[in-house]
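Here you get one chain, nothing else, as C-alpha cells; it is the form predicted alone.
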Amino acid sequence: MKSKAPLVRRYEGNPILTRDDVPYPVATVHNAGVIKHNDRYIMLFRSHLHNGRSVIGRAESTDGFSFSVHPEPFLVPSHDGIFAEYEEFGVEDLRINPVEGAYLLTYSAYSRHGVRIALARTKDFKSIERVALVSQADLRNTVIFPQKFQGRYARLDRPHSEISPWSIWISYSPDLVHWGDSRVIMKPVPYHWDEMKIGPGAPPFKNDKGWLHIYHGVFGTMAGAVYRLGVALHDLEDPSEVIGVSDQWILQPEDPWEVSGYVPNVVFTCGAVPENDGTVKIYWGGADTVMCVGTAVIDDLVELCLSVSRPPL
C-alpha cells in the first residue's frame, strides 16, 4: 500500500462509550461484540464491576456511532447448574456470531478452574439461552463462521500452549456442542508485531475473495505488551486455508485512551460490521477502558492480505 492515509479511519467522536455512559456502577467499558440487527447496531460490551469481575452490558445505536446503554446488564454470571461453577469469576469478551437466523454468543467464562468458552444463543437480544460450555481450559477468543462447511460448523479459537504459543486454531462441529478435528492454521512470527501471541478478533465476514478476519496480535516491549490489530483472508470453501495474512498491522494504540488506561497500549476487537457501501465498521476496546470505532474499505484490507502478505505458519 503506497498511500500514507490510515487503513482504519478513527471516528472523530471516539471514545464512543465510557463508564460514564452506563447507568449502573462499572469501572470500564471495553471489548464489545457488535452486530447490525433489524437496522440497529447492537453492542454487547464487557465491564469490570467494582469488585474486579466482569459482566456484559447492552447498548444500541441507529448509526453505529452514538450508543445508548440499557439500564441493566445483558449477561451476568449464572447462578444455576454447571454454568454457575464455570462463570463464577465473570463473563468476558463476547462475540456475536450470526448463524442460521440466530445469534450465537461466544464468551470467556472465568472461574477457579481457569478460563473456557461458553456458548449461548439469542434471536432478539432480549432473551438468552445458554447452550453449552464448548471448550476445556485454557482457551478463549472463539469466533464462529456464519455458515456450515460440508455440513459442519467451523470456529477459530486461541488455546494456550507454550509449545505453539497463543496461535489461532480451527475446529469443527456437527451440532455446535461437540467440537474436534482441530488444527493450528496461523502462528505468530518471531520479532514481528504479533510475535508474542495472536488470537481471533471479530467474527469473519464474507467478500468475493474470501472470509476476512480481523485478529489481534501482541508484541512485548520493555514497557509491557502492545496489542494491535491485523487482518487475514480465509478461503471461501475451506476456511482452514489461509490465503494471506497482512505482514503489517492495520491499527495500533495511538489515541490517549488507547495508550493509557486499565491496561495500557491496547486496541482489541471483538466485533466488525460490514456495510453495503463496501466499508466495515471496526469496534475496539481502548486500553481495556473505553469503546472506540473506525471505518475501513473492505477491498483495501483484502488487498493488504494478498499483496503485503506473510505465510500463516
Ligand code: BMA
The other form holds:
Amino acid sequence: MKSKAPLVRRYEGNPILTRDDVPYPVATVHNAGVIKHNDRYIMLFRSHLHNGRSVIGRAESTDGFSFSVHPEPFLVPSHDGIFAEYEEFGVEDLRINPVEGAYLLTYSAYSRHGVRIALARTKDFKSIERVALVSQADLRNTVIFPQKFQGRYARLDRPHSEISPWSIWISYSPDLVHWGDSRVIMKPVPYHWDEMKIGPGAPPFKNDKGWLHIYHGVFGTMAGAVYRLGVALHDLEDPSEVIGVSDQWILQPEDPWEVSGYVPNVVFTCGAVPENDGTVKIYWGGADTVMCVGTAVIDDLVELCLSVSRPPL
Ligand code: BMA
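Return the form predicted in complex with the ligand of this protein as a structure block, the form predicted alone having already been given.
Zooming out: every chain and molecule, the one shown earlier first.
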C-alpha cells in the first residue's frame, strides 16, 4: 500500500466490551461473532469462566460500538445426548453465519475427545436449536458461505495436522449436516507473518469482485506466537478459488489490551459486519481478554488482495 494510513481504523473507544460489562462472573470477553439483525448488532462473545472453561454470552447494540450484555449466558455446554459428551470442556469462538433467512452458529465444542465443530441455528437470538456435530476432532474455525454453490452449502475450516502447517480447507454439504469433498485451498507461507498457521476468521461476505474473507495468521517468535489478521478474496461462483490473498497483514496487536492480557499479542476475529456505505466493521478479541472494533473500506481490502497477492498454496 502506498498510503501510511492504517487499513483498519481502530475505534477510539476500544476496548468496546470487557468483563466489567458482564453481569455474571467471567475472566475474559473475546472472540465474538457479530451480525446486524433488524437494525441491531448482535454480538455472541466468548468468556472464560473462573474454572478456565468457556461459555458464550450475548450483547446488543444500536450503533455497533456500544454494547449491553444480556444478564444470562446465551450458550453453555449442553447436558443432553451427544452434545453433552462433546461440549464437556466448553464452547468457544462462535461464528454467526447468515444463511437462507436463518443464522447458523458454528462453534468449537471442546471435550476429552478433542475439539470439533458444532452447528446450531437461531432466527431471533432468543431460542436456539442444536443441529449436529459437523466435524470430527481436531478441527476448528468454521465459517459457512451465505449461499449455495451448485446446490451445495460451502464452508471454510481448519483441521489440525502435524505434517503440514495448519491451513484453510473447503468442504461442501447438501444439507449442512453431512460434509465432504474437502480440500485445502490456502496455506501459510514460510517465513511470512502467518507462517505458523492460518485459520478462517469472520464469515465471508460478498462484494462485486468476490467473497471477502478476513482470516487469522500466526507467527512464532522467541516471545511466543503473534496473532494477526489477513484478507483473501474468493471467486463469486467458485469459493474454492482464491483469486487473491494479501501478502501483508491488515491488523496486528498494538494497543495495550492487544499486546498484554490472558494470551499476549493476539488479535483474533470471528465476525465482521459489512455496511451499506462501503465500509466493514471488523470485530476482534484483544489478547483473549477484551473485545475491540475497527472500520475498513471494503474496496481497500479487495484492492490489497489483488495488488499484493501471493499464491494461496
Ligand atoms: C487459538 C484459539 C483462539 C485464541 C487463540 C489465541 O488457538 O484458541 O480461541 O484466541 O488461540 O490464544
